[in-house]
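Take a look at this single chain in structure tokens; it is the form predicted alone.
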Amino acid sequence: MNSQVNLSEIRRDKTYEVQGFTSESSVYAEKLYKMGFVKGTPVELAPVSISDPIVVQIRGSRIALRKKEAQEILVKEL
């Protein structure tokens, strides 16, 4: 079983699953949840050539997050 990592640590060409947030009760976690970062949702890096912000694909959309923001999201490799 793979362990959880922060979204900021994911690698290209791999798919991950959202596991939750580092602080479930934060206002920012609520905003991320509303953007589609729901437990069990697949997420992967978008094929773009920038490193900060990172661009991820989730639920058919591309979302750019600063690395500091992405560290709030916990994911597991599928």
Given for the second form:
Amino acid sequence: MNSQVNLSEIRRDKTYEVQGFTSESSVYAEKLYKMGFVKGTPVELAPVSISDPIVVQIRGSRIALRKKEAQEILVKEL
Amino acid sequence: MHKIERIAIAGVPNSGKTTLFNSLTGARQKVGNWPGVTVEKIEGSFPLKNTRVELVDLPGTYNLSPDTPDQQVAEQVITSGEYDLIINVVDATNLTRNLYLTMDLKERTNQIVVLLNMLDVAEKEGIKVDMDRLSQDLGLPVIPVVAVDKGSVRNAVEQIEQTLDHLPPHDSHVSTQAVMDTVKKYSHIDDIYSRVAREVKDRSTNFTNRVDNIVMNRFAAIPIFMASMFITFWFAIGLGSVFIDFFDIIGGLVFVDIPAALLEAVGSPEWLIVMMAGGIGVGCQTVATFVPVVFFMFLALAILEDLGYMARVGVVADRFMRKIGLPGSAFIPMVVGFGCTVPAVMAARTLSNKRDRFMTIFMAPFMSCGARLPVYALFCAALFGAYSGLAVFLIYLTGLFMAILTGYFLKNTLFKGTPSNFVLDLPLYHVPRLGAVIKNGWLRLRSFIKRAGIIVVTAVFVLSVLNSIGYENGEFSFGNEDSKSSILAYAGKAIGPVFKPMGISEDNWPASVALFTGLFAKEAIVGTINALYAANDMSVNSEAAATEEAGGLDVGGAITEAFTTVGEGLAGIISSLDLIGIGLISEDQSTISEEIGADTSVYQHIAANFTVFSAFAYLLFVLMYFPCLAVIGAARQEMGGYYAAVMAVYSTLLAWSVATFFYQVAEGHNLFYIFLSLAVLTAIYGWLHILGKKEQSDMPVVAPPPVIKNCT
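To complete the pair, please output the form predicted in complex with the partner chain; the form predicted alone was given just before.
First the chain shown before, then all remaining chains and molecules of the complex.
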């Protein structure tokens, strides 16, 4: 059983699964929610080497997020 | 039988819905705004079942929750049932996110046809979609289309025609779909996706990812970004400026000289000629001079957008732009601002968040534009000598600082509230389509001419007439442009005392009059100062200005000259990298005179009427005060009249307090004025604060319904 990490800490070449948000009711959570960051969705880092903002691949698209803000998103390594 | 008169296209950003819209409607398009909001509305029409139906392109949205103005518009349009049919463009390469919008649409109406776009790209990416199954699972007709291919679009239209008869009864727009929460919706979509799509290839090495690997490489990102920004600037400002003189000369000919000659020929009274040619004509000419830069700006933006690089700009620039509270995409308007503020203001529309957009528009005028440079050059040559470079550098730097200060002010007052989070979708790269790009530029240019043009022409009309009407020895007369007896000159003299604290003495009234003509375009300050000093008793020789305007209408000569400027300009931008024209500063007095059209004697007048410090204060004021009328016209188009007015007042007050503060600290040493300038600065802050409070209380809050009080 893997423990939860923040999306801002995920590593290249590993696949994660969205778990939820540190605050489920924030505007940010609501926005990402609607973009498909729902529990159980696979997510991984895109193959780009800039580190902030981070670029993640989810549901077949690439989404850029600020590292600090991405801390609100909880994921689990698969 | 279904009667379809009005159709709306809905889709997520980058789904290809605008491309489809273009393919369907061809050249017949109209750009405007949705009523009451500054959200762009594009309308057109196309033939369906032998009748022309109206077509509207809804703003691109990921869903229909009323979180943003775009989504509110889309939501209202769909819920209202104003449109007989919704065409939902779905990007096959990104099905699940696109289907979320489809679900939202289904909750609101049952009159939907899904057009599945980019199947060809999806195939290349290794995604196979079972369309029949998709249609069955969605309960909606699904039609394949390649939006960039005219033949494919024609096919799709035929299929839409056949489908219409199978749609549910038309009079009941009501949805049959149960409202689901986000999680349920996505699990429903995931179910559908697993049944209809098969991924046969690993997408991590596709073209877009390989390009992104370079474009967003830790080391290469910034150099690539800088290079692309330079090219953008070169294209929009460098190439655009080449045609400014052309449009100026041709505009002058068509709107001013020819009408004036015609009116004169038919024996019109002088006041009519002044109003028509000197007022409205000059106004049209002013708008015409902005046509090339605005057009090239929109071309550049459309190319970046179409290419997919715009979103990457947002990512790469985010790291430093966030420090001043703006998203990375705001970098482009700021850079363009160094060339011309008008296209900079218009470039801000690429920002999706209203607060970010408005803040960028407020900040853009502080990036010192090319039209202000001749004014700096004039004063530098007259007073700063070897320190010219330093002086101009300090002015540009002050502009940057003021932009940041403005951002800080606004963030805490007028545009208070939670800053937007940074969530940016990076679309697939593709080759820009020239036709679409040019059409996009043309449509937006046309809407600029129409909407910003009105305010520019009106304001220029009023100012020109005031500049022309003179009053001397108890008589009114015309043709007093840039003379001491025009009404504008009286106004300048009357307002003179206001500028005293920044070192402009009342005897130096030409400097304050010039600030009025600077409203047309800031470089007009040079002409007015030149003419007024020369025509005055302060002058050494007063004939230079008088002889300049002589000469009749020379249509052939003007046209030849207009084309010559284009040739010279093109040669200029190819041979020189100095796009801002900063090289002007280091040249000697006589060269500058020639370049900016001033008499060499003007330097003596400037040296006699200004000190080094009052000249610098004056330049600070010129940098910051009321952006030119065309900027206010553009700002009004983008933000509405209220915010454009706030911006005009804000920048002028800020200019006064900064210029005064500088002059008094450096030379005036008048404690009262130092105190006053700081008080004005504080007052500006307070004023914005009050406006912000008012704004927030006016905003409809999506909060619990009002509690009805018990009357006890």
